[in-house]
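Single chain ahead, by itself, as structure tokens, in the form predicted on its own.
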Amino acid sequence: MINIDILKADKNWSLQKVKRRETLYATHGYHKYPAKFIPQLVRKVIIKYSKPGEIVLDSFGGCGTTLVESKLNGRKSIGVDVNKVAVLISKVKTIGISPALLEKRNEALFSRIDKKTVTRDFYHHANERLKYWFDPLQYNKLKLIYDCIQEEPNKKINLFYKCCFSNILKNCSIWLAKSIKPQRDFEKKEEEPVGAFKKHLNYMSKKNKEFVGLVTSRKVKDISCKMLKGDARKVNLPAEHVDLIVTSPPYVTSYEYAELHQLSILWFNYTDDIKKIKTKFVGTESKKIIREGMESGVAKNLVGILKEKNKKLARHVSNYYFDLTKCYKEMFRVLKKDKHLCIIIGDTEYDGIKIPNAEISVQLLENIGFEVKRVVKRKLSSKIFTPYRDKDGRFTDSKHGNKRKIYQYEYLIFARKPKGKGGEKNAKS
């Protein structure tokens, strides 16, 4: 097995001279989400390892980079998420909308906006989980724009203006600024958000445009690319279907995304209750038991210094890389032989004890059949990637008291699928 605590980074893939503006070109910049790809990485691994007109899946599709980047290289596209926000992201970001349809569609939905005023209590009414995050004047601001945003009857146009609503609520809120771990701050000064929806509105629909004139001049407009609500464990896709696969797992707290994301998710109505949706994640905090027959040696000697030190910790640990387990294995079952896979992960810190991901990773690639290849080490840079932790592990910032830097880098696991039969009976398991 590749000895990945001796490798050096290479600058080949570390993309440092790439500027933050330059990452959100296209439509890239719609809507905030942790921890994403930047478009740059994720094309450079599509170019190498694909043909156009081949079909690239992202399993842990989140805000839909790969799909975009897919679509404008010629390259047909599959995303899955379990989150149903990530979805949405998704679909809009590659619909791609008449540049004059959309202006004029949105010369409507302004003059319906302002021809109305916050005459009702909607906040009476208001899910109390919603009241939480928002005082009753920005709540009942929001309600006059969503129920503006409702009318609309074109329905990729409506997506398009709920993608813009759900990234501007937590500027609107009492949501801690510029904290992705959810905390209020009552001192905070919200944005206006009639401002604030026009304002993005205006910037997506320029995006737009960008996005559009591409698939134009490129000639992809009719390359298929589809985001799927579902599960990573378990894909609804045929066996041996795509050519490549490109994703980053989540890390161990993956249900953090349900509590990111949870003001859209309630005001779409998705859901009332936060807690369900985190038992749908990999890894999820709900299984109260410790696996102990995991695929990984290096897996199982972790767990087990975990078990004397923190239980709560180790069961984490155990059910997540039991459910990567499926993830990979289902990976392997829907590739197609001889063709590649790229899974980006970074190592990571809890309780003062190493989580080496690549290192397992590589291993439970390796005994479900796949051939690892090559293994990149790449620098990160903090401007595009929040790289610190708080004391318990998870995402916080810069400013947050008990901050630890913990991703400085990170690691790409190019793998193959053998021609022959090897690791399938493995993988089916």
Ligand SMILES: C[S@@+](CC[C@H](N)C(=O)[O-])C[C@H]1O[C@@H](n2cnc3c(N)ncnc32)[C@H](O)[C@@H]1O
Contents of the next structure:
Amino acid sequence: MINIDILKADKNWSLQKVKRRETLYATHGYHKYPAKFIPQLVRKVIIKYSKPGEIVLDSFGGCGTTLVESKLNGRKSIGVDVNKVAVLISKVKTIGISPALLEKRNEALFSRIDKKTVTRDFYHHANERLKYWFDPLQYNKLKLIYDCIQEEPNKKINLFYKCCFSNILKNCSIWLAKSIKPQRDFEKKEEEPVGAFKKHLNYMSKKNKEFVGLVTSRKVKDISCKMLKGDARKVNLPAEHVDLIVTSPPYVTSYEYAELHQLSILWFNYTDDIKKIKTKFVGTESKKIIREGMESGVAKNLVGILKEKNKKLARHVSNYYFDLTKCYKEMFRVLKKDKHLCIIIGDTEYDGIKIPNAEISVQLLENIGFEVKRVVKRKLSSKIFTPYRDKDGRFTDSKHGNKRKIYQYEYLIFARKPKGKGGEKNAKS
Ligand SMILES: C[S@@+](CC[C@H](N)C(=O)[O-])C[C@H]1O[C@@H](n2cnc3c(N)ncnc32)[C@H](O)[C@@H]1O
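To complete the pair, please output the form predicted in complex with the ligand; the form predicted on its own was given just before.
Now the complete complex, all chains and molecules, led by this one.
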């Protein structure tokens, strides 16, 4: 087995020269999303491990970075995510709308918005959870914009507008800026909704034009991209269907995606019970029972140590690896023989205890039947995101007094599904 502890960071994969601005080319900057891939990194994996026309899968598709890069590089792609907001964003990032048509529809939308004024108090009848996050005037203005969006008959353009709307919600609410935890900030100066919406829509329209230009010049316009709402533990795809898997699982004790996207989830009425949908996410804290039986000695030892120190964390970590095992088995099932998988994952720390996700993933993959060919350690670029968090979980900089440093490195685990039958019997869940 590859010894992760002695690996040195590989400069070829660190992409230190890539600036944040460059990560936002084409449609990549449509919507903020936690733990988004750097497009240039995924592109490098896609080009090295697949051929044009082949199918790339991202089982934890998030905001669709893999899908966009696959399309731009002539590969078909499938994304899966349990989060409906992720599905919305990914679809919108890969559709490409005629710029001339979009310009016309935008003018019509802006004119509908400008003609309306807030005359009714929608806030009064709003969902209580939404009221928690919005000032009444802000809410009423957002409702006005949303009603105008809903008058757009073209389905693709309607989704495009919803994605734009979703992206401005946090800045127009009293959600503590840049916080990864749902916290209110009563001192916050929220963005004015109409101005924020128009500004972001203009930005997205410009980027749509760039995307359409790229897919046209590269002759990849008709390459298919599918984003499915689904569960990585049981993907709705036939066996041996895809040629490459590039994905990054959620980390244990890290982001609570359902909570982080609750403003959009509630606004679009995807559910009114965030707690209920949280249970469908891998890595959340919600389950009461402890599920064991993950196929990694390192994970078992870790859970044993945690049980002595922090029972809740032990349960949480154990359930996470139990679920991750299921996801990796599903990846084994849907991947064609002799094809590759690339898992991008970092270690985490909780209560001073290291959670060695990369080492455990290598063990899990090998025990399932994959051949782990290579592990690359890469330093995360400080130009793209700061590795510091303050005590409230907000991103901060190196000068901040009460900061803690997280995730300085991440790992790319390259594994291959063997040609023969080796390992497949283990892979049955
Ligand atoms: C690290 S993020 C992926 C980000 C992605 N690489 C990108 O560039 O946007 C992990 C994703 O896993 C999703 N997720 C969590 N549990 C899932 C499950 N059971 N099935 C599918 N997706 C899940 C989360 O909603 C989140 O979008």
